[in-house]
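The form predicted on its own is given below as one chain in structure tokens.
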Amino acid sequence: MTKIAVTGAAGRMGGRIITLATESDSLQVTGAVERTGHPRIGEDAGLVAGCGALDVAITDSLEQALEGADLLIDFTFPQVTLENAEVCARVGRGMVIGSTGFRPEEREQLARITAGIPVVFAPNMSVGVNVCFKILKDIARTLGDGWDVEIVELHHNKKKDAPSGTAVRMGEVVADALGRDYNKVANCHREGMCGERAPEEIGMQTVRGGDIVGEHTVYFIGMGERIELTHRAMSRDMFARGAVRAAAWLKGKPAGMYDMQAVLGLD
């Protein structure tokens, strides 16, 4: 049995993770965290999540939440995740990280902080999205150069980062497969007389509106033909399911940074 603590326990994602964890035979929720001053602090995490009493009070102390836990499931924001990682590294607890919007230097900082603990870090915890990563690698390697690559992502109007972490990872996967440096070939902005499209660039287009959970399409555009790979998220449960699966997989693993490809055996 893997014992877990969950950040954002009173939020939508935290609540779904807690609920799905209670339905798992391999997980037990022993800690729940919210930001200081949150009105639900002190309440039972299970009742707040809507899955029944768990006798686990929501706290604003991560150290307290981790006392009986093996690992932390963290869906917050990069700076908060880095702070939480410092605590987990200090007390020797693993992490499953689903936060997005990390800059390259923040990813490097996270890797340094967590070098001594096991971590699953993925821009998207969805099983389906991670299967898409595998397919994209195969498509790009097979097609090679000569095909233009464009990535379009759609999300709700409250999303703060752009392009999405999933879109960036898709771009990285394709770039790696083609022997390119994503940070040099990604083009996130076209306007005015911007000139012809460079053959090696990967276009990154962002759409925001309404309550779209998440949609990503990668276009491989050749002469006279086009391949499109699309993943659509219908609910946030897919992220929570992936996080729960990653938490069950992580227990007992040696220190290191893993991704969902490793969790799913897709490496």
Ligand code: NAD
The other form holds:
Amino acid sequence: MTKIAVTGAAGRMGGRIITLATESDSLQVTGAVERTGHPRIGEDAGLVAGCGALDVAITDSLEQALEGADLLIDFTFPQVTLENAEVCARVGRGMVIGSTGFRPEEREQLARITAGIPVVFAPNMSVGVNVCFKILKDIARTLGDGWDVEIVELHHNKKKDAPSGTAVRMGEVVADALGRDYNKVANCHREGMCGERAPEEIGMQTVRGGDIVGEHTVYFIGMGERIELTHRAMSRDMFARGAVRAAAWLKGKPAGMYDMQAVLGLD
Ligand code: NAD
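Having seen the form predicted on its own, could you give me the form predicted in complex with the ligand?
And the full complex, kicking off with our chain again.
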């Protein structure tokens, strides 16, 4: 049995992770954390999540929540995750990190902080999306240069970061397969007389609205034909299920930063 603490316990993802962990045979929720001043501090994490009392009170002290836990599942925000990683590294607990929106330098900082603990870090924990990452690499390698790549992502109107972490990862997978540097070729903004599209460019387009859980389409556009690879998320539970699977997989693993490809054996 892997004992877990969950940060963002009263959040959209935190609640589903607590519920699905409670339903799993391999995990037990022993700690739940929210930001200082959150109105649900002190309440039972299971009741807040809607899965019945767990006898685990939501606290604002990560140290306290980690006391009885083997590892932390963190779906919050980059700055919060970096602070939580400092604590996990200090007390020697692994992490499953789902937060998105890290800038490249924040990702490097995260890797430095967590060098001594096992971590699963994935912008999208769904099985389907991770299979798409694998397929994308094959498509990009097979097509090579000469096909314009554009990525369009759609999310709900509460999403704070753009483009989504999943869209960025898709862009990175395609760029790597084509021998390009994603940070140099990604184009997130076209407006006015912006000129012709550069052949190596990877266009990143964002749509926000309503309650869309998450949709990603990668277009490979050639002369007279195009390929579209689309993934549609119909519920948040697929992400939470992936996080639960990653936590069960991570226990006992040596220090290192793993992704969902490793968890799912897709490497
Ligand atoms: P949300 O706003 O509903 O929840 C975030 C929670 O974190 C809030 O309850 C907030 O109060 C809490 N929080 C803020 N500061 C904190 C602190 N210092 N300590 C503890 N908790 C703190 O957001 P959400 O929809 O649950 O998404 C959370 C993150 O997960 C986002 O970065 C989102 O993009 C990401 N996400 C990742 C995946 C994936 O598969 N990797 C899937 C969905 C969402």
